[in-house]
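Next up: just one chain, as structure tokens, the form predicted on its own.
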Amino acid sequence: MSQEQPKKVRSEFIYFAWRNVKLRIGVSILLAFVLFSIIGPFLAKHDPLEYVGPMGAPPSREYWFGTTTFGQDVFSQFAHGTRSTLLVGLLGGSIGTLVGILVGLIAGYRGGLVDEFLNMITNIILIIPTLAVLIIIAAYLSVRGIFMQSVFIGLTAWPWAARAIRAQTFSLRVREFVDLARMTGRSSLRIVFTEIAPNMMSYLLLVFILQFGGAVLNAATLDFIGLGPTKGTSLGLIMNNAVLWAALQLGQWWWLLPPGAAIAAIVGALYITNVGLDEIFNPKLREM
């Protein structure tokens, strides 16, 4: 019976996931961008920062997304920029989720002075303007890369996740299966990560998706104001250069529109996916 239960849960999840239109749309868009981020750079004919063609040329067979004011291939920039943007979202979202999980689970399970201390740190970081901190840090770094940007975004994005996970842990730590684990002599960390965390996996997945979207938006914001990576390119940096060199005023919509639409599509797809998963995990919201 214990072996049949997980199979039943998986079958039920697949059934409702396939019937959920929001989830199908969101996941399809995300998979399309992930696939493009893998294949796109190999399809690009030129280096994204190389001056290769006529200046300000519209989309054509040779230059699929046209060229910039300086003759750079916009498609090459878009392909490499999509990969960079998704990578920042993945790394930054993972770091923010991981720190939030650790702080939330430990604070919620231990309680007492440990909870008060971790909650105090969480509240302090929570009231600090995240974007302002990121701008200050990025402005003082002479060399900025995707990895460092992801770390800074992740380390400033975890407090809200920690508070939400802490609240969930409070409700789970008084359950019978946790009391039974204590009676068997298991350590606190083992109980937290083998008993409580697995019962929150659906919630933790939703947290990661939101962290992913937040990291993409924060990275795009930093890039757009000129505080992105000093080497390489990203969707936000493409928009920054397009605005800086008056692409709209010159009628070069192909320079500004694709990266802006891609960021909106990625974040929108993450939100739709999150809503769809919430409807699946919550029986009250399921579409029968």
Second form
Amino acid sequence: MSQEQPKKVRSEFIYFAWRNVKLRIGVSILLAFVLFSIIGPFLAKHDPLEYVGPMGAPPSREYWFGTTTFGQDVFSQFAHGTRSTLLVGLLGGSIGTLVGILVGLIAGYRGGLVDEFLNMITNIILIIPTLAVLIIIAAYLSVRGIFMQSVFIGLTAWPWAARAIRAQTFSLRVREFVDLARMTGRSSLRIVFTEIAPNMMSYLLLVFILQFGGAVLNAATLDFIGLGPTKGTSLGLIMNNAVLWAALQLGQWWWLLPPGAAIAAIVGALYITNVGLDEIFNPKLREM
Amino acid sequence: MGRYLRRKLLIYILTFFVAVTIDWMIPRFMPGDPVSLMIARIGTRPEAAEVLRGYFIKAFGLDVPLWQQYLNFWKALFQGDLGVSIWLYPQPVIRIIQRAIPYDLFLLLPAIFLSWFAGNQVGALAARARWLDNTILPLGYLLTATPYMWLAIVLAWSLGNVAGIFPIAGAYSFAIRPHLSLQFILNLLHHWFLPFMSLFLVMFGGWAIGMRNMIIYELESDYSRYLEALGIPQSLIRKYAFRNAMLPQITGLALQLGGIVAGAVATEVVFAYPGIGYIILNAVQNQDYFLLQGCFLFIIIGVLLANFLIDLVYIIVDPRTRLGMTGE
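We have the form predicted on its own; now please give the form predicted in complex with the partner chain.
Full assembly next; the chain just shown is listed first.
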């Protein structure tokens, strides 16, 4: 479809992308956080876990986000936490998307017994609450890192993606161009990746964005229960410590509120970006 | 209908099987030795540690071959034996969980049903209504993107700590002994309101957006256009659209259960509300693996039951499943 005039299609995409307010807002917020996660840790004057300042002090010029009950610099924790949260999102989201694509494409294209089997597994993992499994796994790990966490989050988050991609593949594989490709004698693997997958590119991008957001939320919840990384900080871990050490009762809002606000902003921006992209890819949804 | 239900039931039984297997496998195949880890955590006195080690090895059944361990695990499960808690030694895990479940139901059922109902109504109203849409949609996205624990923290901080209207911890005041009286019930509700609200609001956002999008989709479809061309009043077309848009929302409820469980866990942690989530927090802090595994199983059982109930509702609501016209 798009082979004749790829240039025009791309410029049309950019045209609608630029016009779309939702996309602009979402991407700006995300870029701001990405930038902050790169620069932020260098702006922080103190080590995130070091006991440097006065105990439980509200924000000041020296400690921009105040200090914890133990005198740690909240801004420094926040900057490092944002970085690790985005890393978990990127890694966990990528793994979840990749597994989802693989399972979905194979099940959808192969059909038959392979599909029956993969679909059964997908449905089973779909029902089991992700967080419950993650809790059990994380509890038995004596040393937990961001990388491990992302891997486990990704490996438990793929089922809905696989299901959606399988449905898309189903509808694409009976198209004529796929039949033609099959007639030329190409291998199934090549057909799947050169004929079917490119036609879902826009959809796959949306899946990745949602997986990214899901990974961020899952990681935050896991950290919040106390199963976060054993070394270092994360936004969920800051909240976990704040609640455990009675920041609520003591009214230390500077410790309580920023990490969750950042998570809400990141995930919200991802959702808005997703809706914006959806409107660009799907002309039916555009509001003129 | 029989085929539809049988297929679903098969998946649920398999899921339960897989979940129990995971529950059994993880402590045994993860790197590290949970028994010495637990003893290192608790073992204050060496003689107590020795007794505990003996107990753990016997309780885990680590002295018999793996296949037998697996069978024993199932056997114990059917006898309701989930081991003994470390956090609240020597209470059996099942008793601790039984005590917590009423609080979970009390919190979750109203939050799920009310948010689903209200979200659907508001979302349906907002679709294609410019002014309402422009306010509800951003608000909905904001709410649904908010992590449960953060909304809980914000509510607890603003309404609990700053304004001082609501208590921020526990299911009832420590000063009151649980008994059946108006005073106690009011106290219970007073403590219940904020956790309920934080769950309700986040879920509400999701349902409202889902419904709004579905209604727009339905209003764009051919049957709506046809009705419009016939000159049928908008209100009637919307009614049909609503009934059709309802089906994905019911399926959505089943798909959201995992997220709702996570939300409930986080919310209970914030408010120290004595449901499963609060137990999980304590189990994590005390390295209470039996309790953790028990909570896992109960969450799975709860989710499976809820899924099954939703399937039954779906059969009532969607005639196609009764006639065997849908594969899944």
